[in-house]
Each structure stands twice: as structure tokens, then as C-alpha cells.
Amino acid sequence: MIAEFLQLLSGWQGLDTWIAITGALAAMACALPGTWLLLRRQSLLGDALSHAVLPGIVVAFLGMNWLEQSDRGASEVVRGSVNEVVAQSVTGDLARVARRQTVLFVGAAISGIVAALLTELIQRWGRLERSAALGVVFTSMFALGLLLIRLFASRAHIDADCVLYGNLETTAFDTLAGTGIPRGAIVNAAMLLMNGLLVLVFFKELRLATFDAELAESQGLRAGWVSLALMTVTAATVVAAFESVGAILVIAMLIVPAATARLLTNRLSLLLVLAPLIAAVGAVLGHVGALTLPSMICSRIGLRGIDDASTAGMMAVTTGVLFLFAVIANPQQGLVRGLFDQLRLQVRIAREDLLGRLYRREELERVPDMRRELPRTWAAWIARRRLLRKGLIQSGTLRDELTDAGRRLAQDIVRSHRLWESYMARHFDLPGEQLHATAERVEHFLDPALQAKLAEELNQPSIDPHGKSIPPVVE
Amino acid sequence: MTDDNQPSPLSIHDMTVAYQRRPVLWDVDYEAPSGKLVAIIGPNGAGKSTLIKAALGLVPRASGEIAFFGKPYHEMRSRIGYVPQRTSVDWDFPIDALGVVAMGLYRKIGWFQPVSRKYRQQALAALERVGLAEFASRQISQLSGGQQQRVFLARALVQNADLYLMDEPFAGVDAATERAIVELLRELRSAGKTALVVHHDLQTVAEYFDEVLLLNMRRIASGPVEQVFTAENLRRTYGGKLALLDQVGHRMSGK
């Protein structure tokens, strides 16, 4: 299997490197504003925004195509050769890319503003809550965008698939004249650079406006403007990434890397480094996965001839898997950690219960049971093994017995138990059996300080409600 | 109360505040006394928080004039410390206690400048004053409600303001925090500073404060506790809203 994986990967070419780089740059650029959206609890606003800008992009794209076509027509008449048009200088081409992005961005910004206004109006007139209004607006606008694409597909090189999934594979061919660097990579790198600089310069202001808009306002920082600026930057980033990686990856990369990083750290500065890093790793692994996984999986389930998948789609999936991994394994409150803590608690409780039982049996001073008590749960089994190993109990001929060290520990547990029963008996009107059941749970959580407090409040009692003696404090 | 040479820390003249055209505060006139602790008191929905926010320009005023130490707010920002309600922010935000306190210094540090060591020291000193120095690098989500409230106070303290506006600092805090806040308020007063505090617990008003401002959609009464904090005034404050005022307000909102 590993051999197959390596063999599939050996087909990796320069083109694949560019695809991975372009995807990674787009993902990193999105992850930065995405982190702030996440912290503002506006994750879905980025989602909504990236949908709502579509009609603007389409209109801008159509307009630009139309302009470029008339341009090209004119130059063809003059020069008579298409080749000369292609062989422009690098700077000229860069300027073209920049102009193109600007036009697209203006289109997107206009529809973004329209979407914001519509949301506000629908919210007010339709008396809907904000998220409902947002849901209505962004889906409608996205649908309108798709419709426009359908209508004018013949005139421009855009199609609905490309919008949804992007065309990372082909953007790698669309290189800047004379350099071999894909334009998509340059555009997204520029966005990443811009976003990185903005975050560096405005870190303090973004943090203040995000955490406490009122304080920001009272200090003279217009929080409203900060949030508008964030929206604008998000829109610009989304537009830049849209063309190369498509809507799905844009939405995924806005939020998923940030959410993953949030699970891993509590420090904002680290969060802002981790989120783009996770986005980049997800993107690169995504392309590796797109090259290898489909053919490996499909050949096993009998489907032949499938050896590739949408790279953008796979990048989104990979990032999702990274998130899942963080949920399960993060050191702070991950599932693995939680499970481990719970198991440890269970074993501790079983250990203390066993000690307590042995102590009470000694107290009774009757002829011991002939049978050794067998552990009934796996936790009790582990607990007994550990007690034996630590020398707190020893395995006698007929039954387990406490050692001196074990007896001291057991005495402490029984003391906690009986103190708690006394405390409960004083404050609750409960039958004895219930007192015991509660104390059985609580005894494991009373540290020496609490125990001392209890004893003090009860005037150092020596007899519990069942008439048994409360053992003294262990020296 | 205030002589002519020394303008009042906060003077409100004929202020009306409306949410979507529906007035929640009507024609409030108020002059805060200098160097006193003032409790702002009134039932829920009386406009106590709104009064503070409108004075600070956080919610728009329908009419009226506000002056801080005789000048408009934007000229006096550095002399005014604001402690918002604890519940107004997201305490899961990834930041430690020191970071929150340092926010009070952002204006002094200057926009787009990083928080330098000198300012971190100041923030730490403020945390020490509220008894939380050892929690400086603790994530705010891990602090108790009372500790969070004290972090907010430290953030206002670090500004070294002359007038403090506090929105329910005593809400939902433990006894230790309550004592710490009272202590702090007295410290501020002996340093000649003024504090306007939205307060809920009528039992402690006389013990904690020098003056009261009784509000219920309008100013009911204001002045020294012993003169104004009377059963009669309290009855007028808490005896339900003025039905007519409420009705007219409702009309004005067009609903």
C-alpha cells in the first residue's frame, strides 16, 4: 500500500508543486481574516459573504471580458499577430493581473454592500431575526450569480463547476508571461502578504474592537469601522481565492483552520500563526490526497479509470480531517484527554473503594470470608493490581489484606465517608441507606482541607449516624 | 454642589435617549458632584446603563448636551474610565488577564504601537491593586465571575482617570470581590476621584455611597444619600413606570 502510494506520488511534477503552492497561498490568505471572524462569533458571515459576492464577480468578469475582447480585436488589426500580444513584458502582465483583480474586487464589493443592505432591510421589514435574513439574502444572491453564469456562459470562460470547485488544476497553466509562475499564485500571495501586514500593524486595534467594542468606542477607536474594514478585507481575499480554488474551499479555509488552531492554543498571537499554517498543511496534503487516494480507494472497490479528484475539494476534506484530529487529540480538552482522565478517575475510585472495603471488614473482626473477593470490573482489576504493586495490600492465603501503609490510606477514606454521612444527616432529612450512597460518591473528592473543615463544622464528631466510629485523622 | 471654577465631572443637560424612536430616558438633567461616590439606582429598564452609554456616546442621543469637566467627551477621553457590564464581552476570547488590563492603556500607548514592557508593568500594578497579580497570565475564561469583574476594574484603574463610570460592577460577584470593589471605590474617592456606579442592592447603598441618582425613565431625584435616599423617593422610583409616559413612548415608536 505504501509502495502504491509512493508510486502514485512519483508522478508529481512541477505543475503539481504549483497547484499545491497556489492552493496553500489561497488557504493561508483566507485563514487570517477567518480567524477574526471566528473570534467575533461571525463565522457564518464569511460564508454568507463569499456566496453573496458571486453576482458582482460575474458581472465584473463579463464586463472585463468584453473590454479585453475589444482590446484584443484592436491590437490584432494593428499587429496582425496573436503571438506578439502574448509576449508582453512581465510588468505589463502584472499590471493586467492587478487591474483584473481590482475590477473583480469592485464588483464583489458592490454586491457585498448590496447584500448587507438587503439583509438589513429584510430584517427590518420582514421582522426576521438576523441569521434568517442573512440566510435568505446570501442564498438568493448566490443563485442569481449561478443563473448569470448560465446565461452568459457562452461569452465568458466561466462555468458553474469552476465557481463551486475552482479550477486549481488549470490555473497552474495560466502563468505570468515569461516566468512560469501561475497568476493565481501571485494574486493569492499578494493577498496573504496584505492580510499578514494588516494583522501585524492593526493587531492591537483588531483585538480591542473584537473583544470589547464598547471600550474601543469609548477610547475613540471606531469599532464599526474596524468591522467594516474586516468585511472588506474578507471580501477581497475571498475574491482573490475564488477563481483559483472555488467557493467550497474558500468557505472551508475561512473557518476550519481557525477553528482547528483555536482548539490547540489559547494565545491569540499563536492562533494567528497556527491558523495559516494549518491551512497550508491542509492544502498541500489535500493535493497529495487528490493524486493518490481516489485511485487507491477506487481500484480496491472495483471502480476503474478514476485516478484523480478535485484538488480543491480534497483540500477542504483534508483540512476537515485535521480539525477532527484536533478535536480528538488536542491536549487541553480533547476527547482522548477526557477519556484518559475519566479512566484514571474510575481506577482511583475503584482503588479507594477496595481499600475502604478491606478496612471495614477488619473493623468487623469476624471470621473472614473464606473466598477471596474477585474484581468485578476491569477498573477494579487494575486497581487491585496497582495496590498490590505499591504494597498497600497483600495477597494473603485466603483473602487480600491491608498493609500498614494501606491501612493509613483506608482510614482516611473511611473518615471522609463517615464525616460526610454525619454532615448530610445534619442538613438533610434522608434515610440511612441514601446517606451511605451519597457518601460513597463524595468520599473520593474530599481533600485534607475540606475534611478538616467538615470535622470542625461538626465539632470533631467520633460517631457517624449509623453508630460507627469515625476514625481519627491519619498522622 | 460644584463651584464655578471647577466644572462638574459630568453634567447632563436635558438629555433624551430613544431606541428606535421610543424614548427610554426623558429630559434628564444631572450634575455629578466632584470627588464623590454616586450610586445610580432604579428598577430594570429604568435606563441606568443607557444613561452611562449615552453620556459616552455609545448609544446616540435624541437630544441634550453632555459635558465632562466642562468639555465635550472626545477632548476628555483620557480622564474618563468606563467599566462595562461584565456580560457585555465574550470571556472565551483568547487573552490573559494582563492583556485585558493593558487594553485600558491602548489609547495612551498610541494606535498601531505595540504594548511595550513599560505598559505591561503598569497593567500588572493595576492587577495587583485588585488583588489579582498572581492571575496575570491566566486565561480570562478560567477566572471566576468575581475575578473577571476585578480584571475589568483594573482595566479602568490603569487609565488613571478622574471620573469612573461603572455599569453594575457588583452584579453576580462573590463577597470577597464585593469587599475589594468597595475598598477600591474608597481609595478612588480619597484620591479625589469621582465614580458613578449603577447599583442594584438597595441594602448597601447607604454604606457604600455618598450620593444617589434615582432614575426611572426620568430623573426622580438626586443628591446626598441621607437627604435623597428616602422611602418616599424610593416609592416614586420603584412604584411602576408612569403609565402615560410608557404609552406615549410606545406611540412614538410607531408600533
Contents of the next structure:
Amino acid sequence: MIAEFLQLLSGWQGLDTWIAITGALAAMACALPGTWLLLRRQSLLGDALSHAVLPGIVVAFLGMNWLEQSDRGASEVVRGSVNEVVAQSVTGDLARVARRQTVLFVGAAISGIVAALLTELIQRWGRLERSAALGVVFTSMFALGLLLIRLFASRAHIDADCVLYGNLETTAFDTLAGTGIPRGAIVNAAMLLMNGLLVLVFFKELRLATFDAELAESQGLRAGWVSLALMTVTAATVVAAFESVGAILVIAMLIVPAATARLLTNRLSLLLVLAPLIAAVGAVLGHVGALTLPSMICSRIGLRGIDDASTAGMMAVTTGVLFLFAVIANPQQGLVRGLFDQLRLQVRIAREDLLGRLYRREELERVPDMRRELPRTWAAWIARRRLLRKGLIQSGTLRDELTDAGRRLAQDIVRSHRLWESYMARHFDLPGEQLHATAERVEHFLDPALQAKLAEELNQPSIDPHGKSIPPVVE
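Beyond the form predicted in complex with the partner chain, can we have the form predicted on its own?
Here you get just the chain by itself.
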């Protein structure tokens, strides 16, 4: 399988490099505002914005296409040296790219404003919660955008597949004259640079308005204006990425890399670095997966002739896989870490239960084989092995016995148990068996400080409610 993977990847060309770079730049540009949306608990707003701007983008694209055709018909032949012609061509291309993005942004901004107004009206008139009103508006406007594409697709080079899946596979062919650099890479790189500079310059303001809006207002910083500016930047980023990578990747990259990074760290500065990095890794691995996985998987399940997949779609899938991996394996709060902590707690409780049993047996001077009395669970087996290895118990011919070190630990456990029984008996009218059952669970979580507080409140008791001696403090 590895050999097949390397063979499929051996066909990597310069075109693939530009596809991966463009996708990575777009993903990183989206991840920066997406991180702030996540922290402000406005992830759905970013998703809605990426859908709601579609009608405005389509209308702006149609109008711009009409203007470009008019300009092309009235254009004159450029005369001069080769260098002058190339320089004028590059300058003209840059001007067209800037004009194109400006027009698209204006259309998206108008569409976003309309979506915001409609959301507010539906929320007030329909008496719906904001999330429901937002869901109605952005799905309706996205459908309207797709309908406009179907109605007027013949008047411009735009179709529904391009809107949904982007145009990454052909983006390397649309280059800036005289440079060989794809326009999509330039636009998304400029957007990434702008977003990065804005984060650096306004980091304090964004942090304050995000985590403590009331404090920001008290210091003269309008949190509402910060929110509006963030929405504007998000809209501009969506417009920059929309044409090259499509709606699916924009939606994925706005939130998923930030959510993945949030699982890995609690530090804001590191979060702002990790989110774009995860987005870039997801984009590159997505293109690699689009070139290799469809052929490798489909050939094994009998589907011949399927050699690749949508790069933008695969990038979104790969980013989702990275998120799933972070959910499972992140060292702070992943499923694996949670399972490990739970298993370790079960072993610790089983170990302390064994020590407590041996201590109580010594009090009663009974000589049964304690190995037979222990519950036959994996945790009890591991607990006994660890106690033997650490020298806290020793195995005799008939029974396990406490060592001096083990007896001190067991004494502390039994003291916690009987202090808690005494505390419960004083404050609650409970039968003795319920006192014991509760103390069996609580004894594992009483540290020395809490033991001292319980003993002080109970006036340093020496006998528990069952008439058994409460062990003294272990020195």
C-alpha cells in the first residue's frame, strides 16, 4: 500500500504545488478570523455569513463580467518594448484583480447587510430566537444565490459546482501575466497578510472585546464596533477565498482549524498560531489525499475508473479528520486521556480498598486468605501487583500482609473513612450501612487538609459511629 501511495504521488507537478499553496493560503486566511468567531461563540454567524454573501457575489460577478467585456471591446493595442508590454500587462492584471475583489467585496457586503436586516426582522416579527432566524435567512439566501447562478450562468463563467467546490484544480492556469503566479494565490496571500497584520495591531482590543465586553465598554472601546469590524474582515476573507476554493472549504476553514487548535491549547497566542498552521496542513494533506486515496480505496472495493476527487472537498475532509484526531488524542482533554485517567483512578481506588481491607483485618485479628476475598477484576489484580512491587504489602503463605509503609497509607485511608462516617452521622439521620457505603466512595478523595477540618469540626473524635477506633494522624 505504501508503494502504491508513493507511486501515485510520484506524478506530483508544479501545478499540484500551486494548488496546494493556494488552498493553504486560503485556509490560513480563513482560520484567523474564524478563531475570533469561535472565541466569541459566533461560529454559526461565520457559517451564515459565508452562505448569505452568495447572492451579492453572484450579482457583482455578473456586473463585473459585463464591464470587463465592454472594456475588452474598447481596448487598444499596447505598443512599446517587450519589457514595457510585460510591465503594463502585469500592472493591468494587478489593477483588474484589485478591481475584481473590490467589486465582489461590495456585493458581498451589501448581501451581508441585507441578511443581517432580515435576521433582525424575522427575529422580531416571527418571535424566533436569533439562531433560528439566522438559519432561515442564510439557507434561503444561499439557495437564492444558486438559483441566480442557474438563471444567468450563460452570461458569465460561473456555475454551481464552482461555487460549491471551488476552482482549485484549474487555479494554477489563471496566472498573473509575466509572473507565472496564480491570481488566486496572490489574492489569498494578500488576505492572509492583511488578517495577520490586523491581529497583530489590534490584538489587545480584540482580546478585551472578546473576553470582557463590559470592561471594554468601560474603557471607551466599543465592543459593537469591534464585532462589526470582525464581520467585515470575515466577509472580505470569504470573498477572497470564495472564487478559488468554493463554499465548502470556506465554511470548513473558518471554524474547524480554530476548533482543533482550541482542543490543543488554552493560550490565546498559541491558538492564533496553531489554527492557521492546522489549516495549512489540512489543505496540503487534502490535495495529497485527493490524488491518492480515491484510487487506492475505490480499486479495492471494485469501483474502477475513479482516480481522484475534488481537492477542496478533500481538504475539508482532511481538516475534519485532524479535528477528530485532536478530539481523541489531545493530551489535555482527549478521549484517550480521559480513558487513561479513568482507568488510573479505578486502579488507585482498588489499591486503597485493598490496603483498607488488610488494615481492618489486622484490627480484627482474623486470618482468612485476603486474595480470595478481593473482587476478581482487572483493577484489583493490577492494584495488588503494584502494591507488591512497591513494597506496601507482602505475600505470605496464606495471606497478604501490610508492610510498615503500607500500614501507614492504610491507616490514613481508614482515618478518612471513619471521619466521614462521623461527619455524616452528626449532620444526617442515616442508618449505619448507608454511612459505610457513602464513606467507601468519599474516603478516596479526602486530602490531609480536609481531614484536619473534619476532625476539628467533630472535636477530634477517637471513635466512629460503629464504635471503631479512628486512627490518629499519620506522621
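Superpose the two forms; the largest set of C-alphas matching within 1.5 Å is the rigid core. Numbering follows the first chain given and starts at 1. It should be emphasised that the depicted structure is a prediction, and the values quoted were computed from it without experimental measurement.
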Quiz item: If we fit on the core, is the Cα of residue 463 displaced 2 Å or more between the two forms?
Solution: yes
